[in-house]
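Shown next as structure tokens: one chain only, the form predicted on its own.
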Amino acid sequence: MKLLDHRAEGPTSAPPLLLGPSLGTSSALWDKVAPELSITHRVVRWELPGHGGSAADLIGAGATVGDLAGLVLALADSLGIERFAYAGVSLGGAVGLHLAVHHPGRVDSLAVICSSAHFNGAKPWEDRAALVRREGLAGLAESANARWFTPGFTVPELVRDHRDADPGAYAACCDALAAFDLRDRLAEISSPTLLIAGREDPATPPVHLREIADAVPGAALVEIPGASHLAPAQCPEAVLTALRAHFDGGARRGMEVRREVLGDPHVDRAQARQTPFTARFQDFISRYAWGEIWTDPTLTRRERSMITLTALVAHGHYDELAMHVRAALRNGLTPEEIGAVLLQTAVYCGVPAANSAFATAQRVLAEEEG
């Protein structure tokens, strides 16, 4: 079976993270905000039909953006991925709607961009599949920059892939927009939803956006001062900071639990010794330390507490060691059951690690007592 060309990026072990171009443009539309967004999830950015590199019979005439929304599932299953969250441009956009509404179970959260519930009616669309079928898209791409970003803007590689499109593959996704009105089943979203505006952007302007927002359970809208309907090429930090805040489920989650174990005041003293420099890696430790590792319900935090003490004293890392005889104290042991541990590592981690690591664990329990 064909499948639809991606590119992926990010930890295969970190949570998938799908991004869909708009019409006439390439997964380059992502090229400021993927690699970021890969810090923490697993992108896999898509390729529409007859662009980038997938093949042109994907789809044809009278295609519709459930056919679109079909060969996304298809991708995912090809890669393992059952739940996912997503974010699309534009024709991107819509086949995310389509997936929260027909596929709830597999869209984690929902991010739509410059994109619409419906797209102005079926006559501009049916016009222009006509005049692409017929011209093909060289004049179409010169238009490009007006259609797509403020005056004086451009991004020439997605004017490139504009005029490099495949014709019937482009018609047949204006077929899918001109087919495409989403607006009585919005309500039956259930994915966390956020929706994002170019406040300068002709082709969705916000109102569609603000549409979308009123009819979805819960969602939130955001509208980017300055941006035009390529929202992630034009203004990439503002799209980016949206989109973390929105996905970023791990880390709040992760930072409650991180807050349970080790208490707020190391965790504040942590964060308040936070440069620029350290933000990625307290990031990194909020959202897989303990966003995913420590909320897995498969051990106890009794039992990572005790597995945690075992791997300290066997790297011999006692100033963390500390901090975690405390945390193991707050997960329920009691302090003969630490001793047992240390005991436990004198045997397989070696006497002199166990003997720092008694001291250790003797002047953190004196501290608590106190």
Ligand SMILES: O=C(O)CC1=CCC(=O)O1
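It should be emphasised that the depicted structure is a prediction, and the values quoted were computed from it without experimental measurement. Basically, rigid core = biggest C-alpha set you can superpose within 1.5 Å across the two forms. Positions refer to the first chain, counted from 1. What changes on going to the form predicted together with the ligand:
Once the rigid core is overlaid between these two forms, Arg259 counts among the residues whose Cα shifts by 2 Å or more. A displacement of 2 angstroms or greater separates the C-alpha positions of Gln282 between these two forms, with the rigid core held in common. Shown in the overlay between these two forms, fitted on the rigid core, is a CA shift at Asp57 smaller than 2 Å.
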Given for the second form:
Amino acid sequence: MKLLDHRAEGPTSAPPLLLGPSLGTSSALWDKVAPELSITHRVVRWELPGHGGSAADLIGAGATVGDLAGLVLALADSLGIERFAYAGVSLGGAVGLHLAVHHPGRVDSLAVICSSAHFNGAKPWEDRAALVRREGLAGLAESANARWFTPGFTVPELVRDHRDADPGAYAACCDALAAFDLRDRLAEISSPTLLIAGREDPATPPVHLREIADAVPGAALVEIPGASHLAPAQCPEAVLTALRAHFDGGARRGMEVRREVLGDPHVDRAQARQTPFTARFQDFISRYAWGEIWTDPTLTRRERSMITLTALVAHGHYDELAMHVRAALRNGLTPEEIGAVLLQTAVYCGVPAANSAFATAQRVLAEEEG
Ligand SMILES: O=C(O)CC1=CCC(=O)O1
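Right, and the form predicted together with the ligand of this protein, after the form predicted on its own?
In what comes next, the whole complex appears, and the chain from above leads the way.
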């Protein structure tokens, strides 16, 4: 099966983040944003059919946003990505809305940028599709700067990509925009949703994003002054700040997992002891140890507990060991299994270390039983 062209960057073990382009643009739209996002995410930028390196015949006349969403899901499947965060601009944002409504199990978190739940009816897009089918894209590309940027600003590479797109596929994308209207379904979206509007955007002005924010439960709206339609290209830092804050569920998720594994009383005590001096360290632990490592599904929590017990014995961290014996019980290890792990440490970490570990574990197990 033919797939959308894409560019992937960032650690393969990081949470996946799919980035969608707007009509006439390519993945270059994300050039100033994607490298930064790829520090914390496996970023996959996809190309519209007939744009960038995607084949034009992936869609045809009468295409829908649902067809584009299907291509995005096929790409995700091919990359072994089940659930993902998603950000899209304009038509790419419409794809994100469609995914969140029709495939909620796939979308962990959504950001919709300079986009809309409807693109002002069918007529303008039917006219544009007819024009492009008749005359190609050269003429339309001449007006790209006015549609995409504030006066005096341009990104020549994006304008060139617009001119070079396949007219048939571009027109099919216009067909998809003509038929798109998700206003009645927005309230069904359950993924955490961020809307980003360009204050100077003539194509999808802030009122379109506000309409989505008002309808999607819990959604947030950020308006970027000085940005027109292609905000990630024109105001990358503002977009990056908003996306980072939205997608960095690491700290939040980390705190949830920390509480699940260590228990509320322990975490509450740690929080109460926190001072301005230790706050950054506590935050680091929540994000990194709990938000990234303990949440990584490659290993089970039971397996992680066994590894952690062993490592703590190896380094003689007996206070931490006591805490992780409790965590191991919470993660489903039996006292017998904990004993078997400690016995094995006698072989690899040394008998004196295991001796102290058994004493610590015995005390904790007795406390937990009593
Ligand atoms: O190029 C435009 O006209 C702006 C636009 C509308 C939908 C989209 O994806 O881009």
